[in-house]
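Next up: a single chain in structure tokens, the form predicted on its own.
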Amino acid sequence: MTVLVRSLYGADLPCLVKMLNDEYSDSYEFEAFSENSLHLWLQGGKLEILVAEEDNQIIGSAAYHNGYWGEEIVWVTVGENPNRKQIENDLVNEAQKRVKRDAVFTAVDAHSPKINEWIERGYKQEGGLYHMVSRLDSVMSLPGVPSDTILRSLRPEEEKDFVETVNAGFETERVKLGTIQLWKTESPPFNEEWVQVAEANRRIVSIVAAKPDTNHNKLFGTSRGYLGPATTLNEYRGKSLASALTVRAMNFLFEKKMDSVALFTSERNTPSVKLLQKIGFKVGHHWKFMRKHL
């Protein structure tokens, strides 16, 4: 029987949701898919979903996303089928046709045997991502910073400065005007007080934002905080500002009755990883980026 790879129809959603939840239920900190969550993701233009159909039955799916980390194949899954690898390859090939630039990547668990399957498709390991977590048991002492630097919370009238500093530090548009209000809506009781900044020469030069880890707390009944984005302007690096603000943010979360905190960082950002391990963070999970240059 011929397998057809096509775009998702609305009527496919119930079958797709079941397939994804069956496939990924054992994955790290799994958040179940729903028809509503997928619909919102699609509606926001953030996702293109493909399905593989055989004899009028959905037997597989892939998704493409052009996001912050680059152009990504978010998932590829095929149910029990003797031709699983070929169907997955067909889905990957179709997803690759959506790529607008010269490369595409996917994230795979660091110890997954599926890494070899991506290598067979022409993908290579290029870095990876750590999810790092730490317990919050007490207030910690802040590392020392230059005497002319002020550590404080962001003020409500400083959103423009916040946006400019974050984007300059990342050298890309990471946030925009309206982000603070969006976080207030998505993660109450977040407000400007949750954003820790370092001020030097009457200018914000380093930032660490803290928020409630809202989805995780709802799903797992926890009291976990989340840190990010965090950045320091190039000319102010090496002055312990990131360390001090991270500890200050952790202390703030502890005072807000959070018992743990999490963040994401690139495995290649060795200074950040060492800094975080020094103040109590451990790697909760590790993904490898598999990238193909087209």
Ligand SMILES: CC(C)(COP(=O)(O)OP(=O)(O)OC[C@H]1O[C@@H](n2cnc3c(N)ncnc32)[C@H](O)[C@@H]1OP(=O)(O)O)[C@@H](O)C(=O)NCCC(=O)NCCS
The other form holds:
Amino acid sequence: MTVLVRSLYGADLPCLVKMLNDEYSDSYEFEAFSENSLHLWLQGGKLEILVAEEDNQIIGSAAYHNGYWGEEIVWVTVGENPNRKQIENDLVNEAQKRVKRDAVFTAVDAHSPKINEWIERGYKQEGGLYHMVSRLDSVMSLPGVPSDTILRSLRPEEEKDFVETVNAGFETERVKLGTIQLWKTESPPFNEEWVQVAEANRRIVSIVAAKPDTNHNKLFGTSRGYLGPATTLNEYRGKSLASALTVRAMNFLFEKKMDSVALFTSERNTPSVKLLQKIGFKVGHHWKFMRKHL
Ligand SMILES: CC(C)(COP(=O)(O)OP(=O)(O)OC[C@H]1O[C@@H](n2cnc3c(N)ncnc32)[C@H](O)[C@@H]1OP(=O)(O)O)[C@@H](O)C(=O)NCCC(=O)NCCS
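Let me have the form predicted together with this ligand next, following on from the form predicted on its own.
After this comes the whole thing, all chains and molecules, with the earlier chain placed first.
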């Protein structure tokens, strides 16, 4: 049988949605695909979906995305088929043709047998991502910080300082003027009070932002908070500022009746992973990044 790999047509969407939901329904905190969610994602212009067709039937799909974290193969899947591996390889090869720079990655569940299939395609494990979670069942005491440091919430007039400190701490443009307004719109009742800051020498030197985990709460009926971004200016690191602000943010969420909190961090971010584990966060899920240099 001849298998044709081609770009998605609008008429393929219902079949694709079913295939993706069947394939990924067991995955961690799975958010079901819908025609509308895929349509919106495609409209962003950074996602390209490929399908594998046999006898006028969609039997597989791959997606290429050019996003904040780099160029990514978001999924590759073929339903039950004796030639599954070959068709998936064809889909990956076609997706790789979309790559504009010199590398492409995909995220795979740590310990998944799929990792070996990516290695066979020339991909190497390069770091990974943790989803870290903690219960909120009491007010916790704060780790000590230097006596000249004030811990408090962000003030509405400090948006510019917020943007400068976050971007300096991450050494990249992580937030912009307008980000706080966007969070207010996306995640009510978020406001400046949800952003914990440390002030030293009359400047904001460390920040931990908290929000409701809006999407998750809507989908799963939970009361979970979300932390991030979090950062400390380089010269103020190692003084427990981020630890203290994280605990403050967790206590704040607890007082807002949230019963758990989650965030994402890179497995290679030793200071972040160390401080989170010390506070009581556990790894909720672990993805490995598989990367190929083209
Ligand atoms: C992660 C970050 C916020 C930590 O800020 P901080 O104010 O220095 O954090 P703390 O002092 O509260 O805790 C850091 C812990 O990591 C430890 N640490 C720091 N560098 C380390 C390293 N290279 N190896 C091992 N441990 C390290 C510190 O000793 C401290 O642990 P301790 O309290 O047991 O001594 C800061 O490094 C940062 O801004 N990084 C860049 C942005 C970022 O990655 N943000 C987090 C994204 S999830």
